[in-house]
Each structure stands twice: as structure tokens, then as C-alpha cells.
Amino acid sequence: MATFTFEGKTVYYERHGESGQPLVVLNGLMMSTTSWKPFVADFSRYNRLVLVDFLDQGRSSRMTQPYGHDVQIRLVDALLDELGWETANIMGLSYGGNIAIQYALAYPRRVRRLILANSGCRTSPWLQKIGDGWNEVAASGSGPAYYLTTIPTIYSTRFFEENAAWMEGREATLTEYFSNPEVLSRLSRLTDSSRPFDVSDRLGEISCPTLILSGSEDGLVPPTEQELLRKGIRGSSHITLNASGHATMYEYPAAFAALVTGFANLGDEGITV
């Protein structure tokens, strides 16, 4: 556990693992470094793993004014400088994937391999309306309402029904968490920061090896949106996990870990058949 100062703010990050390829993991919007706890052992077994909280997330500093993705992109670059890494494998999920795509565009020489899980290349008009709904509920200050509006639809119906006890535990924990007005303010700012996101016309500029992981029942970033990534990023690989929603890492944890670490640890020379 460590922190560094970035543009006058404190950024929290964690390092795990002593050797292997560097792997930086970027959180989804409602996540924090704690969300990755079940994956730390596997992600760090053969990699130098770094988890980080974006501004307005987890144990990093809060923001007070509206902002865009650009500040989080600069944060990732400052993190690599803090670590002394010239390059790294970058994996981002959802919001983190959006930042990862833009980081690869802004700093192409620093990204060895790019892994995008449940991510799109834009905030579609449809997704903007979903975000507006989240923020309307956040403005009400109701933690239970915010949970019911945001969380159940993250998962596939299969997972939701097969893991009823786990979901009940999540509801109890997250309802309490969302009942904090400061938390709802942070989540609203994070949601608003994604409103103008659209790099659909720049995907052809990404040159690093890229893996796209999708869920066939993703209700926030549907397969049609993730297919835009595959078509736009030359040579990218696209894997869809069947009967999975937006949280592929929780629905298929073993497959998710294997795909992430396997792709990150491929040699630079690639595979020729």
C-alpha cells in the first residue's frame, strides 16, 4: 500500500508480486482497489501487479469540481513515472477500459499490451441516459434506490439467480456504502466525466497488441458496442464469455484471470503459425 502526489491530490495504489511483466489494473466506475482482492494472488503470481484508485475512487483524493477523463489519463502516466516503468501491460474494465484506450492513444510507447474488459469506445446516447438515471437517483440521497438502479443490471440473469445469497450480501454492503452522500457525489462526478467520451474515429491509431473481453449479456456495454472495438483496433483479439453480464471478472473469475495474465505474458515476438 502506497500513495503519491499528483497535481496536488493523493493517489492510492498497491504493488503485488516481485517479478515478471508489469500489469496495471484500472477500475470500473463503482470499483476500488479492494474490488480486485480475489484476483491479487493470480494476477501477481507471475507479474508485477499494480492496483490504483482513480481520483474520486477508494482511498484516492476526492474532487470538488467537474472534470473529464483527461485527468485520469494523466494520473496513469504519473503512476508509471512513480513506479519507474517505461512500459506496462494495461488492463481496464468498463470505465477503466475507457481510460486505458485513451492512455494508449496519448502514450502509445508506454503500453506493451492492452486488455479491455467490458469496455466501449464511446459513451453512446443510450448509455448517457442510463448515467443520467443513476445521477438522478444519487441526487435523491437514497442508498437503497441507488443500489437497485445500478447494481442488479450489472450481472447476467443467470448469475443473479444462481448466486442469490452472494447478491444479498452485496446488497447489504453496498446499500450502506451508497447511503453516504459523499460517495454518491463522487460517483456522480465519475459518471459525468464519461459523458463526452468518444474515440470511435481514432481506434485505428492503436498499434499495441489488444485483447477485448466481452460478456454476451452485458447490459451496459452491449456486444455491438464492443464489436466496434474489434473492428477499429487492427489485429485485436475478441473473446466473448457466454451468459455473462458487465462484471465478467466476478461471473467467470478463473477464465477472466487466465485470459488477462495469459495475454499479458505472451512474448514480444508474438506467435507465428
The other form holds:
Number of protein chains: 4
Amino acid sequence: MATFTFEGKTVYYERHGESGQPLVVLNGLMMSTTSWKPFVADFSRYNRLVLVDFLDQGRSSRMTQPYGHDVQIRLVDALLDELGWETANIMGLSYGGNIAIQYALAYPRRVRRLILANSGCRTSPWLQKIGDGWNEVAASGSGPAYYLTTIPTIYSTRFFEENAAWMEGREATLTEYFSNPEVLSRLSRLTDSSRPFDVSDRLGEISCPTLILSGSEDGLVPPTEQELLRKGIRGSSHITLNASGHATMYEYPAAFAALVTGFANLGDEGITV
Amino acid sequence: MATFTFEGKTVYYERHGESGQPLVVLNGLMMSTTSWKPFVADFSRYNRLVLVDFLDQGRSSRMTQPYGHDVQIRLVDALLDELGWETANIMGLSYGGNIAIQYALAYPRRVRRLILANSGCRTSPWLQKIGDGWNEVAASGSGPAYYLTTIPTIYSTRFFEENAAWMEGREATLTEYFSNPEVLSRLSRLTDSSRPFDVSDRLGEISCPTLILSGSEDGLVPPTEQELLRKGIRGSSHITLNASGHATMYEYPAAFAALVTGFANLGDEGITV
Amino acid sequence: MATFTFEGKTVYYERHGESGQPLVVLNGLMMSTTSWKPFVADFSRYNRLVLVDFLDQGRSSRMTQPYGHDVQIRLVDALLDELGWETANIMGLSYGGNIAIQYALAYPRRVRRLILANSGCRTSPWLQKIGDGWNEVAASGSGPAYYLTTIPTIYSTRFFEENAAWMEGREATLTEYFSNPEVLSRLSRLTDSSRPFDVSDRLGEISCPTLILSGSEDGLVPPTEQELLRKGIRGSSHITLNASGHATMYEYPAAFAALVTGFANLGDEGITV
Amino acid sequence: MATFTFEGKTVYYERHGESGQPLVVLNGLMMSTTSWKPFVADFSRYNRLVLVDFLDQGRSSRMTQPYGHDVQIRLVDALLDELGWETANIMGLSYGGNIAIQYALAYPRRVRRLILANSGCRTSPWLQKIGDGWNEVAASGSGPAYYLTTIPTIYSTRFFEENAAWMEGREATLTEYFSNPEVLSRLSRLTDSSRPFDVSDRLGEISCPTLILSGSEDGLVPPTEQELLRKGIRGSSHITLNASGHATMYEYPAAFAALVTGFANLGDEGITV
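Please could you give me the other form, the form predicted together with a further copy of the same chain, since above is the form predicted on its own?
Let us now look at the entire complex, which starts with that chain.
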């Protein structure tokens, strides 16, 4: 429940937890700080947790012009300055993972450990086309169409079926939310900001301990793309949640929370067998 | 290049090949007989091949009212009568596989061997919602939006990237094609016809040799759905094409053709080790 | 560094950590408390950790007669009594997972959370035959043969290659260790104790939160066996470590430690999205 | 039912089928021409099939000195000369695949299409150690120990369980067979001949159409090793048989036969979509 000014914009963030390793959580594209509500208690039990809305997300400022990932990367750096944290553990999911990995490349000394959840190292030509589809539907202004073409695809067949009532609630809420043209224009800009992203040839530069978290049925960042991370980042661990789609944090919340908090709290000395 | 009359409608089909085991190929939803052109030479080298357009596909009659899978299943039976074939090997891809498996349940004596490519045994709640999205976009009448929200998702990231020029050609052709409102109304009806499909509790009745063919990154019929087929159909073989999406026949045409023709030409006596 | 008397035998165990959720770690068949040395600091940072040697392991008593899993299950219960712990989080790897799942079935009120690492719900006919092979080689008394036919197979191709020097050290140490006939007779009895194990039809009774941890190339408990656990245990999460064999704790120590400590420290209230 | 003389040794081979594309089948290490008996009818229906025993296999000559893959590769070339075949389709399984891929590298003009079943492009350090274990047990002269440490591991848990009676028959037959010291010395030499094998950096030279066939639970050549082939061989197709171990031809004989015959009979012109 705090804000700071960054390049003339307002950035909204939340602090939870009194002590322990700092943990910064970076949102996926269609998320905001409120999306992490179910995780706050576990993420902050042994950690100083910070949630943050990127520009064009949640309660942070809206943008008016097109932009790229670079402004969000600088925002993360300004956030750490604002908090007075020299280093932090950073977990980013999807879009947030894209920003997280680039932050670790740009500011390697400030990242203690990196967790990349359902996230790749590039926006492949295929994923760009998927994004074009979202924006084409957004341009039509139809909330129902936007919901139906963006949201079901991020869940697994299994989860969707086992959580039918929850999904109906999501559909009602999000369809209304997406029926707001201002929301669709924000999501379109966020989608466009990912267009030229590709750090696949820089993965060897990542030097902090890294955990890669995938869903076996992730329809947006498929296993082959996440495998690129494992092969490129020295010493990384690649974990797959079975029978899970793109939204692993909702499909298996306990496993997700265990991974994030467990990894953030490992000792500095590392483990050598 | 022939037609026959079925329940007052015209059904278009093609015969290729002079001799050998009969092989009937059933189209996926957005396909037609012309989609199989690259495969005709191989499919008909040792087989009597028949391609056919379902109602609302290619050169077969358009429908005017909603319908279900049942009419397409009866169409397959009428086709075998028309050809004078007592039995045939049947390969169906996606929508065609849905019809094929139900045909094998309804007319078990007429199916010698069954090949189910990128096909499940039900339209899961999740897949119904994906179909709702297609139809919502179709209702908007936008060819570009329909292309972008239905086609890229059926290819793997790998294929899309390795065949960039081919995909651009597809986009140009199909965007124009989908800009025809009559085409979109046909595709919407075909999509709707799949809504109540579920034979998951009848798989034990399938008695003919069955080959299940999957893509490891099939975004429409994910591995867990195809695994249901393997576990339910006694003695079936389940093959996965690695680094392939939903359109396995285009992603790995040689492997696809080898599987179909090889399986159709195995001896009646089976193989016992 | 403590012992207690159990059914006339001595059981060796170690306590580490001052406070936090109790965590009991159960060894794989060829392991002992010393095998966990690299993990003690992380396992005990926020937890009261207990390591224990089963009968016929490490510094606990040797057996003279054949026995089954039941005595080891009772041992776990006696250990909790000895510690004065009403409940505990229990993590078991391989053989230890077999005991852990049966302990959770026999004493459901004493298990807060269950972590089953590289562990199945039965000794399949196939796995029994693998065990027969180990015991046949043990009967020959050859330390080198026992090492070569039991140990390499528990590591992935990748790990074996990337850690060549470490593997050479293991080979030297373990070949000498296995050249002791008394060691081979203990390992044979432990192997035999797993023969009639099968709780596949009781998985629905497991009521505590459960995490299943697999290696994608586990040569002893393959993915299909571990999938049985996920499907049978309601609400369980199934995690796969990619490019990992059976010894996941050595192949990816940081990910392993993160999962165990993270899962053990989740709140009692669970996470509802 | 024929032999020819090669470098002073006798090579046994069999011809089946009157016409069609030539198809040469190369055995796995512990196999012989008789192992393919269940497949002869299907392999020769549309093909001129040749089965052959490598040196130290079946009815071909025994060796007395250590040798490498090179002599077996030259044997394949002599076989094609003997048959008067300028080119052939070559399918090799496991050891046979190792020879096949090296034959395609050494004699690229003579290989029309290549099928590599359960086969890698190298004997990894891990696989060498597994072979050391086999040879250590062979040196003990125990038929039962050799059976138990080499054979069960090549089948999947699923197959072993579903075919219990068949496996018992294999155990009886093979245990007796392996109790012959001369057999064990042949198998040890064959195992040793694979030791320095590594063509991983030459995969880009393979120019013929190639099909790679894997088992999802292959305990000897795991998916990651077979993935090397797919990534290295341009235009190759990689197929995985789900719930299958190393002996895919016995686990899924119909699928195996379909793949081999289908791929061997595709047209020269290839398929372009």
C-alpha cells in the first residue's frame, strides 16, 4: 500500500513481512498485485515480500505511448532503490519472468536468486502471432471475445474441469473487466511491449542460482521454450508441474508457494554434494 | 472427383489408387479433401484411398440448421456403402478422429484398423470454451481475427519458426478465406456440432487394432487427453511426434504418411511376439 | 547423535535445528543419515530436523532374519514418540517414501504433510525382478559388480557426465564399501523387505497435503509409476525435475532442498485461490 | 538362409520378399536374425527384406580378439555388395542403430532412408559404465545374474506386468542361454566394441531422410540422448512410443512394423506441404 514516483509515473507496491530474505514478485501480463493475495501469507512468513504493479498494471500509472520492456526493467531497479535493498530474490511469472531475466542481465549484482515461472527467454515468432490475435480481438472491443480467446488457454484441461465453479466466477469477473476499453488498451500496450524480446544468446551470462518452473501443458510457453532456459543457464534447475497449464500458481498453489519460498530461503553458501 | 447423395445432401469424395487395403481419411474441422494433396501419392501407393468432405466442408453441401456428430457418422457409413466396401481402414484427424472413433463404436464390423490423429474421446469443458472463443470471433466477422485466434495455436513454436514463409502464405490465403461470412458460418456450425461429444466411458468397446498419434505440444488435444485413449483402448499403440503441435501431418509429413500407410497395410493376422 | 531402543534394537537418529515445523527425513535403501549431510543446514534453518537410520542402515542395529516394511513403519512411530512429536512433516525418498506413505496410511493423524521423492506406491513385478538382480549379484560377493549394477543406473546420463570426478569418487568409496559381505547381506535384506509392497488401491485414503517429486529419467521408479500417485492422492502436486535420474537430491540439490523446506513450512490453513 | 565370406569370416543372412524397396534390418546387441521372426511377414509384404547376424551374433562367425564398430560397419557394406544392392533402406535398433548411423556417415550414397530405433549417437560415459556392469557380471559366469541385470531393464514396467507369462518364458530361455560361457564371452566382446563410439558432432552430415524412434521409458537410451539425434539430423522426425521401454519392437509390435514399413515405402520425391 505505497507508491513512489518513477520517471514521472506512479508505481504502486506492497510490503509484507517483517524480516528474512527480500523477495520481489513480478506479475504476469494480465495480473496485478491483487492476483497474489492467496500467496501473501506464505510468501511473507519467512521473507520480506514486495508485490508491485508494472506500468499499465493495477494501481500503477497508465501509459499513453508504446513502450518496451526496458522501462519496466528500470522500474524494478528504481523499486529496489526505493526499498533500500541492495539485492533481492526475484520471482517473475510469464511477462514478469521476461522482465526478471533481463533485470538479472542488466543488474547482475542486485539479484540473489532468480525464479522464472512459466516464462521464456524470447517472444518467439509464434508467440508474437498469438499476441497479434489478442490485440486484434482487443481492437474489436468485445469483452467476451477477449476473455474467451485469452484466458481458458492458460489453464490445463484438468484444472478447468476440476474447478468449474471457480472458472465461471473468473469468466463473469474478467468478461466485465475486459469490457472496459481502457483495460483493453492497457493490455494491448503491455502485449506490444514484449514484441522484440530475445535474450536467448545471453543466457550464459546469468550467474545467480536460477530455478525454472514450467507447466507440462503450458499453451503459451511450451516445454521446448522452457528447456532453452535450462540448457542456457549454467547450474539452473528445471522443474515441471505435471498436468498444469500456464497459470501454475493457481493450478498448484501449494507447490508453487513451496518452490518460491523454499528457493528464496536457501543459504548463501549453496549446496555442494 | 465424385459425389453421392446422402439424406438429400451432396457429399464430395475422391478415389485414388488401384488396389490394396481400403483407406478412408477423415478431415479435421478446418480442412477439406484438398488439404491432403501432399499425401495422395503416398497414401495411394499401396492403398485404395478415399478422401471425403464432411457436410459443411469443402465441396460437400452446406447445412442450414445446427447438427451434431451423428449426421457425419452416418455420412461415413453411406460413403462405405457407396464405395461398396464392406470394411475399411479409417484414419481421422482431430474432428475427423472424433467421427472415426464414434463410427468404430457404432459400426464395429466395418472398421479394420483405426488411426486417431491429434484426436480425443470427448470435447472437454475446456475445449468447449476454446470453441466458444472461435465462434465469438466468427460472429464478429473479422477474417484476420479468426485466423490469428485459430490457426497459429495449432502449430508448434518450432514449426512456426522453421517455416516462416509457408506460414505467411497460409496467413494470406486463410485470412482472405475466413473473411467470407459464409465460411465463418460453416466453421461455427462444425464447431458447435462437437459440443456434446464424450465417449470416454465406451473406449473398452473398441475392438479393432488402433493407433493413437499425438503431438507433444498439441495445444488443442493435450497429451493427457490422448493418454485417455491409450489407457481406454485395449492393445492400442500411442505414438507421440516430438516437438510437434496439433497439425502433425504438416509438421512431420513423412512420419505421418509412414504411420498411416504402414499401419493400414499390416497383415490381418496381427503380430504376436 | 542419539539412539533409542525399539523392539530390542538400537535406532540411530540425529536432531538439527532449534525451532520450526518438525521434519522427519527417511532414507533411500542404500543411504544413511550421513547421505543428507549437504542438506542439513538448509533443512534445519527453519525446521526441527530429524534424520534416522532404518534397521539394517547406517548406525542402527543389524537384523538377522528377513522382515518386511512393517517393522520400519513401526520404527517411525516409535521415533515420533521418542521425540515427543505429536505430528511431523515427513519426507521419504525411494525406500523411505515407501515407508512414509504407509506410515501416513497407518497413522494419518501424525503426518502433517507428506513428501514422496522418487518413490512409488508399490514394488511392481518389474521392480521386484530388478531387486532380484541386485541380490543375485550381492550373493556373488563382488563389490565392483554390485556397484556397477546398482549405482550408475540411479543417475541420469547428464549428471553422470557433468560430475565425472564426483562419480569416480563414489565408485571408489562404494566399491570398497560393497566389498564387505556384511554390507551386502544388509542391503539384500532391505531389498527383500520391499517385495510384497502395494498400496495402489489405498491412495484415496491419504488425507494430508502431499507433494510428489519425480525425476524425468528415473530408471527405477519411472514417470508412469509416479503418475499413479498423483492420480490416486487427492489434491496432490506432482513435480518433475527435468533431466534428472532417481537420485534427485544429488542431481539438483538446491531445487530438492527448496521443495522440501518450502513445502514443510507452508501454513496450516492451506492456500485457496 | 545364406552366408557369405567377409574378411575371412562367415556372415549369416536371410532374404524374404520378392519385390519392393530393399530393407536391411540390423540387430540389437543381444539379438539375432531369429529375434525378428514375428516381423518377417509384415517387413517383407512390400519390401525385399534382409536380416543379418553381426559378427559374434547368431549364426555368423565368432571373433577371438577385441574389435570395434568399424568391422561391423564394413560388414554392412559387404552385405550390400553381396546382395547387389546399390542402395537400401536401413533400420537399426540399439547396437544396430549405432552401426546404421555410422554406415550412413561412411557410405552416404548407399542409404536411401535411415531408421534409428532406440539408438543414440554415442556411448555416453554413463552407458559405458552400464556396459562395464554387464561385463563384470558376465565374468562371474552366472547365467541367472546376467539375465537379471541385463534383460528386465530393457522393458517397461507396464509391458513386464501385462506380459508376465511371456517374460517368464524369456527368463527360462535366456537364463539357460546366458549360462553358456561362450555366449557370455561373445556378448562381452560386442559390448566392448561400443566403447569409443561418438558421432554426436557429425550428425549434420546425415543427408538421407531419417526417422528416430524412441520409447518414453527407455532405460538405456533415455529421451535426452534420442533428442540429440532429432536436433542434430536435419529434417528428421522423432517419434516416441509412450509407456514403452528399450525393446519397442516387442512392446508395440504393430506400431513398430507400421513405422518401419511405412517409412521404407515412402516415395523418392519426399513430401512437401
